[in-house]
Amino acid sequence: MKYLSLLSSLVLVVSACQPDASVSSTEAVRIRWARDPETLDPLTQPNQNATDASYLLHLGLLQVNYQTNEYAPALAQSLPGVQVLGDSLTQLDYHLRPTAAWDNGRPVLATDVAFTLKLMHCPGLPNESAREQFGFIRQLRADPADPRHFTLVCRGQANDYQITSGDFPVLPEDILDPAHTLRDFPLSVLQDWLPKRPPAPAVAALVRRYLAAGLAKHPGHLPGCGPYRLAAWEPNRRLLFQRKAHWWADALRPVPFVLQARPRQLDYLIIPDDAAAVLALRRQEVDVYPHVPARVFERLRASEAARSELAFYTSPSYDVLTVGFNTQHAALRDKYTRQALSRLFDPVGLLAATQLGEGRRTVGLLSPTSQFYNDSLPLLTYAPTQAQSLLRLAGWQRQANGQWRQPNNPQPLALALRYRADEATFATAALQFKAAAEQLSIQVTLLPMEAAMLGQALQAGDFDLYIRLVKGNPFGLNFESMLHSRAIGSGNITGFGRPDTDHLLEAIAAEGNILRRRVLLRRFQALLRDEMPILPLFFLNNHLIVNRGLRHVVISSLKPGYAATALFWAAADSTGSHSPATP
C-alpha cells in the first residue's frame, strides 16, 4: 500500500563445496565496485554495476546461468518454445512460475511482463537503450485462459531471440500503471510512434508518474521481485542490499543457480582507486575484489601472507578495450584519418605493459573464440609510417612545421582524448598514443574524468577521441545499439551510421540462418575495419580475488565475472576464523 500511495499521488565453478541453497549466509559479503552505479532506474542501465544491482531488485524471464554460462529461466518456468513463421517471424511461447510474485504477494503476470514492454518505447522515459535491444518484439499475445502465459511475436528469425527475449528487468504493472492505461495501446504502435508526434495523453501521463517517482535514486518506490531490497546508499561511497526475509524463490526444491541469493546482505563499497581496493582487502574490510588489474593481481599472488589470506582466480572475458572515434567532427570524418590514428595505436605494445601479455587481441568486436570472427582480416600493428601515408590520403597535407593541414580546413590536426581517470589501462593507452602521435606533430590533450562526467561528455558529443571498455557476451550478435544511426545520441557515441550500414546491422539482428549470420557478420568486421568508427585493441582476461573464508566462488567470462549472490561463509572455527578455500 506504500507503493501504491507513492506512485498513485505521482564460469567456471572453482569450489568443490556444494551449498545447501535454502540456508542463507548470515554474515555480509562485502564487494569493491570502482564506481557509483549513478543510477537504479530499471529502464536505463548505464554500466555494469548498475546492472548488476537491478538484478538484486528485480528479474527477467531468463538470466545468465554463470555455473554454465548459459541463460536458464529465472521467471519463466522454462525456456521458452520457438516457432518460425513464415521467413520474416518468430514465435515464443512462455510460462511464467506459479510461485513468481511481487513484495505486496500479487503474482507475476504475462501482463506484468507486456506493460514493461511497452513501458521500454514510452517517450520521455531513459529507455533508449532497451528500446533498441528489445525493439525486436513486436506483440504479446496474452492467453485467455491462463495469466501466466504468452507468446512473443518477434520481427526476424535470430536463433538467439529464445534467450536474448527475456534478458531485461519485469515491473509491476498495477504499481506503475494501476489504472491500466498502457493497455489500451498495442506494442507495435508504441513502438512506431513518430519521434516529433506528441504522446498520447494517458501515456504522457504515465510517463510523468514514473519520473515523478524517481526510481533512478530511490528504487524502493518500486517493489521488485527479486531476492534483496536496498537498505541504504551512500553515494560514492557505499550500497547495501538486504535479503529479503520472505522471498518466493525459496519455496522451490530445488533452487536454481539462477534464483540462488545466500548472503544476507551484500555491501558494495565505492573504492575507486586499486591501491586503496588492496589495503582494504588486506585489512579484510573487503572480501571480493573483482577485475584486479594483471600487475595488482600477479604482485599479491606472489606473496605468500596473501595466499594464506586470498583465493585468486582468472578467466577469459568478453571485455574488449576499444578506441572511439567522434565521426561527427570534421576532422575525424574522413575513413582514413580515422584509419590513421588507428596505426598510431601499438596493441602489442598496450597488452604486454597493461595485461602482462595476458589477453587476446583481435580484429573486431567479436571474441577470437567466437565461430563468427572474422580470421581473414590481419591484426593491426603499430605502423607510424603507414598512418602518414594514410593521413595524405585523407587530404592532410604536412606543413613546414610539421603540424597536419587540409586545404579548406585552417586548423592543424589536434585531438582532444577523454577515458575514466581512476582505470590505469586507459591511461596507459592515451600516454602511448599521445607520445606517437606527437612524433608526427600531431597535438593530443588528454582528458581523464571522472566515470559520470565522462558519461555525459561522451552522449554530449564532447570529444574526439575516447578509451573505453565495451563489455560483450557470446549471446547477442546485435550491435544496432552502439552503431545504427537511430541510436544516433543514446547508444551510438561515435555517432557512426549509414543507410547501408543500418541494413547491414539490421540484417544481422535478424537472421537465423547460422552460415548466412557467419557471412554478414565477417562483412559486419570488415566494414568495421574499413570504417573504424571504432578500434578494438584486445580483449582482458577477467582477474578475481576472494577471502579464504568465502564458499561456492563461481567465476565465469561473463560480466560481472563471478556470482554474487551464490558466496557463503565457511563455518567459522571457535577462534572466529574461517577455513581455507581451496582455489
Given for the second form:
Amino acid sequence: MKYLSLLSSLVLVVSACQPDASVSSTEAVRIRWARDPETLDPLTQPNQNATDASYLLHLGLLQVNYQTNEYAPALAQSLPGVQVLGDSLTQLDYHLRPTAAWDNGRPVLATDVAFTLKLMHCPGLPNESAREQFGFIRQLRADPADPRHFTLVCRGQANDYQITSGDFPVLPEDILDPAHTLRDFPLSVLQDWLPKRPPAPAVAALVRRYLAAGLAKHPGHLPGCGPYRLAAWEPNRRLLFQRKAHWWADALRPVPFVLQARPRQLDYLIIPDDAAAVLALRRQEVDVYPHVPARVFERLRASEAARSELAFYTSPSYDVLTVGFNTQHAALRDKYTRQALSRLFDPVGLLAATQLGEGRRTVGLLSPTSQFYNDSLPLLTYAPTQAQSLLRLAGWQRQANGQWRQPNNPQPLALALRYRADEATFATAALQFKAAAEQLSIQVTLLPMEAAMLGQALQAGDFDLYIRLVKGNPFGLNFESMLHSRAIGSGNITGFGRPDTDHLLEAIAAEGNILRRRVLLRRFQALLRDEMPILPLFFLNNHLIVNRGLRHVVISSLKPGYAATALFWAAADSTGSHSPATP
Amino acid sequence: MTHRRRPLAYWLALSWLGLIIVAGLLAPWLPLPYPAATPDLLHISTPPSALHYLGTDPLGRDVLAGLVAGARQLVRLSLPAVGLATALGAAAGGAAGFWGNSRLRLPLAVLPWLLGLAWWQLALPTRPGLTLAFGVGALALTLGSLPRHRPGGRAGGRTFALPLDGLVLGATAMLGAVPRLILLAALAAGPPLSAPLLLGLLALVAWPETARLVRAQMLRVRVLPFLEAARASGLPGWRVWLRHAMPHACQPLYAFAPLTLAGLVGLENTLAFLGIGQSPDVVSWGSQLTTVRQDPAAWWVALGPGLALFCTLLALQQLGRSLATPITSYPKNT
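Having gone through the form predicted alone, I am curious about the other one (the form predicted in complex with its partner chain); can you provide its structure?
Below is the entire complex, every chain and molecule, led by the chain shown above.
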C-alpha cells in the first residue's frame, strides 16, 4: 500500500511536470512576436503587432482578405459605392452589416463611424498618425432613414479611397461619449482646428475621459465588435486573446474570410531573440513563427527532422529595409551629404548576405512589381569613390588627419547609427556601413537598441542614421504620414519636408487619374532619390514556419504576412468541437 | 648540481599567456587579411577555408581576426583593470589592516571636507540653507582645530580617528552583497561605455577581494617585531606602512592577481556575450561566442573563441596555483 501511494504520487508529479499538450494544441494557436505591441489604444498603432491586436478587438469597415490580397467588407456590407463630385471630391457610399453589434448587444451604427472619425481629429489624443492617414475624409453624411447607411465625402479623387477609407477600427460612441457631445462638432471643424487654439470644453472633457480609460494598457475597458477579447497581457512576455463565445459574425452564412475567427485562443508569445524563437518552435512551444530570418528559414528547411514537424512558406512582401537620415541635423542637412553616405551601403552584398539573395532591390519605397515603380532610375550600388566626390560637393573638406570638416563647422563628420539590436540583418548592414565609412575616416558609432527604446529615440530625433524595416502595402500610396512636413514629430522621423515636396505628396494622395498618378509617383521616387531622406535598400521575402498540425494556413504578401484567425488544428477540426465559426 | 624546477604545466600556462599578450600587443601590426569588425558579405557563416582560416561568424566577420581582437581586449581592458583593482585593493586593505579604526588620526578640519566629499559623491540633495550652515560649521571647525601654541611649548590641534577599517570593510561588504555580474550589468547597461569607464567599472567590482586578502595579511604582519622596531626608530607611520609592512602584506597577491585576472577575463567576455557595455563593433571572444546563437551549426565560431577563453582561464588558474606554491616545495632535479 505504501509503495502504491508512492507510485501514484510519482505519477502525479510526472504528469504535472509535463506540458499539457492536449490543452495547448487544441485550444490555442501560439504565435511568436518579436516585440511587445506596447499599446493597444485603437487610435495609435506604433507597430504591426499593435495593429494586429487592434483588429482582433475591433473591426474596420473593410479589412484585408489575405486569400485574395484585396480589401473585403468587414463591418460594411459591401465595398462602398464610389461617386466623383466635380473635379476634387469623392463620395463613398457605405452600408453597415445589419447584424454587426458591440459586446453589449448594441448595433454598430453610422454614428459610431462618425464618432471614430471625429476622435481621430480630437486634439490631445494620440491620433497623429490616424489624422494624417484619414485626413482626406472631410464629412460623414448620415442617412436619416437608415442608421446603418452613410456617405463619406473625401477630398481628392484617388482610386484607392474606396478601400483605404474603411481601414480603421470603429469605436463605440455610446461608451466613450454617452452624451453625444461630439455630434455638435462637424468633422471638418475638428480637422481644421488650429493646433494653438485650446480645444472646446466638450472636446477637452471627452479627451480627458478617453485618456482616463487607459485603453493603451486596458483595452477591456472598451467593448469591441471584433471576435476576441484580451484575456491576459504580461508585458514583454505574452498576450492571450480569447475567442468570444457569442460573436455577431458567427450567425453569417457563409462566414466571409475576413470575419473568420477559428482559434479559441490566440496566444502571442513575445520572444525577441530569433535563436530562442527557433528553440521554442522545435520544442513545440510555438506553433507559428512569422518573419523568419532567411538563414534560419533555410537551415530549418534543410533539416529532415524539422520538415517532419513544420511546414515552410515563402511569399514576397512589401517590407523594405531602409536607412533614414536625420535631415534636421546640421551635418546631414545637405542632400549631397546624404547621397554620399547612401553610396557607402552595399545593397547587393547585404541582400546576398542577409537574405541569401532572395528579395528585390529597389529604387524607392514602391515595390518593383508596382505599376508606379520608376524603372528609369538606376539602382544604387556601393561606390565609395563617388561618395567622396559627393562629400566634396556638399562642402566637406578632407583634413590632413583624414577627417572631413566643413569650413563653417568645427565638428568633423561623425555619425550615430541606431538600429534594433535583436535583428542580424540590421547588425550586418550597420557593420558594413561602419567599415565602409571608416575607410573614408568617417567615425560611426553603432547604437543597437531594444525595439521600444529605439522607437522613442527615433521619435525624439536622437539619431543621425537609422536602419529599420518599413512595412508597406500595394494599396495606400499616401506617403504623407512618412514624409510630409506636417508629420514631423510623429510619423516623419527624418524631419524632411519642403513646401514643394508636401504639395507633391498631397497631389499623389488625391489624384484619381491613373496616368497622372503614375507621373506624380515617378516624380516622387526621383525626388526621394535626389533628396535622399530615406534610402530604401531592398524588399524582403516573407518567411513563415507553422506547425504541421495547423490547417488553413493562408500566407500573404500583405502585413502581417499570414491570417492568424483562419488557422485551426487538424485534430480539433476532425472532432468538430473546436471552431465556433465553421465556414 | 641540483635545482628545483616548476612543473611543465606552469611553463605551458606561461607560454600561452605570453602568446596571448604578444598577439594582443601586436594586433594592429599583424598581417591579418581581414579587419575583425568588417563583415565579408560574400562569406557569411562559412567554415574554415583557405580564404578564412578559421571561418566566419554569422555576421560575416573573420574568426581568426576576432581571436586576435579578443587578445587585444584582454591586453587593453582586463590587464589594466586587474592592475588597477590590485593596486586599489592592496592600498585600501593594507591601510585598513595597518591603521584599523583608531590608529589613523586626522586633523578635525578635514572631517567636514570628507563629509562634503561623501555628500557630493552620493549626489545627495542640497538646499541653500543647509549648504550655508554646513559651510559655516566647516569654517568653525577648521578655525577651531588650527594648531595652537600650548604652554608646554608643543603645537597641536584637535584630531579625530578615521574608522578606516570599518569604512573599507563596509565598502567591500556592500559591493560583495551583489553578485559581480549583476552589479556590472546594472552599471554598464545603456549606451556603450568608453574603454576607460569600462575599465574603471571592472576594477570597481574586482578590488574588494584583494582588499580583504591584504587586510587579513596586514593584521598578521603589523604585529611582527620588525615593524615594532621600525616604529620605535621614529619612522613616520606612512613610511612604516609603505616601505616595511606593505611588501610583506602583498606577498599573496603574486598568486592572487592571476586569479583576479581570470575572473575579470571571464566577466568581460560574459558582458560581451550579453552585449552589455561595449559597442557592437568591438570584437571580443565573448561577442564572437554570442553569434553562435544565430547559427548553432557553425561550430567553428564556438570552437576558436571558446578554446581561447578556456585555455586562458586554465592558464591563469595554473599560474596562480604555481605562484602560490613556494618553489622550495617542488622536487629537486639533478
